[in-house]
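Just the one chain here, laid out as structure tokens, in the form predicted on its own.
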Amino acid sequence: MKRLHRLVLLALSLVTLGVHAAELPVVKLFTTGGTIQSKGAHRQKLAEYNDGRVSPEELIADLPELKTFATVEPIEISNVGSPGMTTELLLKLAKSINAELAKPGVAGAVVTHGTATLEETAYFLHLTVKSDKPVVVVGAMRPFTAISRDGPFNLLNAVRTAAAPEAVGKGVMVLLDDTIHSARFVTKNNTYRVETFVSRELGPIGYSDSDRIAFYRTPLTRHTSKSEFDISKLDTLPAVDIVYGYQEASAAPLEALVTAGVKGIILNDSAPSFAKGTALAQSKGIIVVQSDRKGSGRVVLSERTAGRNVITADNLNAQKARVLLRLALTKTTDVKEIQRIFNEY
């Protein structure tokens, strides 16, 4: 009888576990690489870590705690450092996320990414994911093998956030150091520290605390399901480059880009020599957008700027302005219409 009783209890336990697993939200994990998936030669290697790559399966196996919050299903897009992200990979990633989030049983998505260009990929997804379901882009400042690694806890919190009903409709988010940022406003602020990601003027939208995922605001700019951009049939994007402004800046980069046949140019500051180069670019049908190198604050659309047919980037930094202009150019080359897009996104 005692044995029978134990077998009954075991069967009930297994049924309970099965029900619990069935009730867990499904979160898709899209891996692209970066520090969070890198290995160093030993545990004190915090800045040099090209001694191997971590697979999606290793990331999940390293975090049994994930099973408490979600059923995590991995999809590998790439395993490269973020400077190696290409248009092909961006489109592949966005299309894959759209396909998976369209499935009724999927609650949200997490993307692993290197931190150097993480904000660009996050903003691209913010503009091209066609779902209100949460998408959280996560990275790490220290490799998987480091004694003080931050990646696993960042990943755990990213999955928690992607599975949280409160995260629905917030657009694409970036999560490191327990802090949740909107992809529209976040930027990398420090080369080395774990608290590197900030939203300079407006601050984070929430926090991944131990008791709950706490949100305090939501972005008002257009994104995700309300975005007009459709990349489903695209296999490339228009070429757009950035020219840096400084004292005695040369117009040579502008002239070279005109010769190279780019479709758009982002000026990250003004310079006297840029006026002639801008006019040359515009004469070739190239769209020019004025951003700013300071990292915060709007570029105001003055009468002089409007009169020169130069678009202003609002408070987007140059790298994000480039992302938006590439997508805008898939819709139109009309200056006023592109300015409308920069005002809304």
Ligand code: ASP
Contents of the next structure:
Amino acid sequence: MKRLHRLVLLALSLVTLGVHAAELPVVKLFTTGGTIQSKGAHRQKLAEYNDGRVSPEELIADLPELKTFATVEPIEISNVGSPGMTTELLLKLAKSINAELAKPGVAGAVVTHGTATLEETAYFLHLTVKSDKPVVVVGAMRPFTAISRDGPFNLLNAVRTAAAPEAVGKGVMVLLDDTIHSARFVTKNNTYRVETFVSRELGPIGYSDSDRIAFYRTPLTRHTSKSEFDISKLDTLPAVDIVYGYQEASAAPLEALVTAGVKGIILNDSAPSFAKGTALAQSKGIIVVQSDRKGSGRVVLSERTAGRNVITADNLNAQKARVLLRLALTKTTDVKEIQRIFNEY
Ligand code: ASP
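Please could you give me the other form, the form predicted together with the named molecule, since above is the form predicted on its own?
Below is the whole assembly, all chains and molecules, this chain first.
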């Protein structure tokens, strides 16, 4: 009788577990590499490690707590350090996310990424994912093997956020250090500290705290399901490069880019020599966008810039202005229309 009782209890708990697993939201984990997936030679190696050594399966197995919040299903996109991200990988990532989020059973997506260029990929996805479901880009400042590594807690919080109904409609988010940023405003601010990601002027949109995912604001610029950009049939993007402004900056990089045949140039600041270089670029049909190296604050549209047919980047830093200009150029080369795009996104 005692045995029968135990068997009934076991059967009941298995059924409960099964129902529980079936009720958990499904979160797709797209892995691309970076420090979060890297290993150092020993536990105190914080800055020397090899990108892309930890597999998606190892990431998930390392974190049994994930099962409390979601069924996490991995999809490996790449295994590279983020300076090695390419247009091909970006398009592959965006297309895969769109395909998975279109499935009714999928609640959201998490993307692992190196922190160096994370903001560029996050903003690209913010503009090209065609879904209101949450997409959270996550990384780590310390490798998988480090004492006091930040990756596992960041990943757990990213999955919690991707599974949270409150996160729907907020566009693509970046989560490290318990802090949720909009992909539109976030930037990497420090080479080494775990609190490196900031949204300089406008602040984060929420926090992944132990009691709940707490949101306080939502981005008002266009993104995801309201974006006009469609990459579904693209296998490359127009070439756009960045020119750095500083005292006595020469026009040589600008002229070299014109010779190289780029379609767009982002000036990350001003220099006297840029006026001639810009006119040369424009004479070849190249679109020129003015950003600012301070990386915060708006570049306002003045009669002078408008008169020179230079587009202002609003408060996008140069690397993000590059992402937007590449997408804008898939639709138009009209300066007024591209300025409209910079005003809206
Ligand atoms: N090397 C790394 C990268 O892939 C840095 C990081 O992930 O923190 O960007």
